[in-house]
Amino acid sequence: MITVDPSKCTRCGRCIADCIVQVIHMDKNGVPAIPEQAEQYCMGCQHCLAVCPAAALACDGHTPENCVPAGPLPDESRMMNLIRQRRSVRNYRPENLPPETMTKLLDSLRWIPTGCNDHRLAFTVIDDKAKMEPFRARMRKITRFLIKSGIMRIVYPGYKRFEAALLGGRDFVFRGAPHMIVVASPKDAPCGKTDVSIALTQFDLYAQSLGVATCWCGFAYYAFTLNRGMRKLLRLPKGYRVGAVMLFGPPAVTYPRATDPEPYTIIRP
């Protein structure tokens, strides 16, 4: 639901034509207003909040007041540098981030964009490298147990140059990180699986600029997804599945150039 200061309203109709499901209209006083029988369309987007010139309109209760004004973006020479310069790390310090790097990195995640709004998102978070050690414990047994039943064999058939480091109890999977973020979304979410995507994208994206390494991990989707007893130490809310898994922490490596990648095929019909 909107709420108007008619006050500071000038009645530019920004908000009604930014209106992504068009419900806005302006009502008999000239003031924009959602009727009564279309408010159940509303998706809470806050478009109309963001677009108003005059800070003259509320929604759902968040005011202009409650903001961050637009600020300065990287220009694009910096930006470029990100996007090339970013890496995935599996060598890190085994040490904690500090508490408020971690702060800003958990901060971050209100502004991740789902699809039709569907702000149902669920992040578990490990800020601790002790909480870390439950998940090493585990996946070590899985492991022994895959090699030593063949399942291994057809899971990851390259395995066997890493078995007796892997027998041995080898971190191959969480890489000795010391935080790890794991994404959720409801099964019934309308783009639940290009909305957990795009969550660790940004949060990706955001370490990186705040010096923090990153890896998505894969072999640890799977654990997670096959494996229930992994699943359980995620503690997801009823009916959530796991969508991403992201490795995170201080580096111990540093990279003094981006890489030289061939080009992908690039299609203009």
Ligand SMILES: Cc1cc2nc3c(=O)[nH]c(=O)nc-3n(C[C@H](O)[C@H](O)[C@H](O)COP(=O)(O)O)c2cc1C
The other form holds:
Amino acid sequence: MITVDPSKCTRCGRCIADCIVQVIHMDKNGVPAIPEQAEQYCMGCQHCLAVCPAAALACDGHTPENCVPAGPLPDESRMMNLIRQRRSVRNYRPENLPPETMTKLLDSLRWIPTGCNDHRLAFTVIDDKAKMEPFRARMRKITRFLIKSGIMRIVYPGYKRFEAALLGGRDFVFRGAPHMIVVASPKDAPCGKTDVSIALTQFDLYAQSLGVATCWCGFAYYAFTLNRGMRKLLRLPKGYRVGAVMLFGPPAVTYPRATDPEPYTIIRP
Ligand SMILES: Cc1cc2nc3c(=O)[nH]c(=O)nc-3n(C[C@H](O)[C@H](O)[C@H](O)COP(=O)(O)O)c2cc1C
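Return the form predicted in complex with the ligand of this protein as a structure block, the form predicted alone having already been given.
All chains and molecules follow, beginning with the one already shown.
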């Protein structure tokens, strides 16, 4: 639902032009409004609120005063540095991140774009290193079972090289990280599989801009997907499925240069 302050509204029509679902019209007083029967189509994206040059419009209780004014963006070369220098870090200092850094990271999640502006993503966040231990303990048990039962030999014949380390409890999955974020989406989300990847890609880049190390964790994704006991530790709401997993924390390694990766295939039909 939108509310418009008629004393501020200049009737410029920008909110109408920028509305993706085209539900805003001028009412009989010439002020933008959403007719009651069209309310159901509003996605709550707040474009009308963001685009209004007169700060005259509120959307679902969100006012222009709640919104940070447009500020300077990273310039192109800094942005490219972030893209090039983002690394998967597998070497963490053991301490927790400062609480203010954790707060910044979790605040940033609100701006993750999702298909149809579906704001139902759920994040399980391990914000204290001690809370990683139950995940590690269960993973050690599962790893032992996979090796002893011979399943590991079938799914990953190359594991032998690491067998002693794995049986000794080496943390191959969580890499000693003090923190972890797991994103889950409702099974009926229109673009759930894409939403979760965007979510942690955005988290990843913002984290690394704050000097926080990150690592995607496909191993943990499979552990959570395939093992109910592991999944239960995430306390997901009913009807949700695990989408992606990222480890994070203070880095114990620095990289004096970027990598020089092979280009991906570009198809220009
Ligand atoms: C979906 C996905 C899953 C990954 N899973 C793991 C993992 O389980 N463990 C790990 O150490 N690295 C994992 N990685 C990191 C990749 O190995 C890494 O991105 C790649 O080697 C390139 O290195 P870079 O990220 O430093 O550029 C994963 C990356 C992605 C995108």
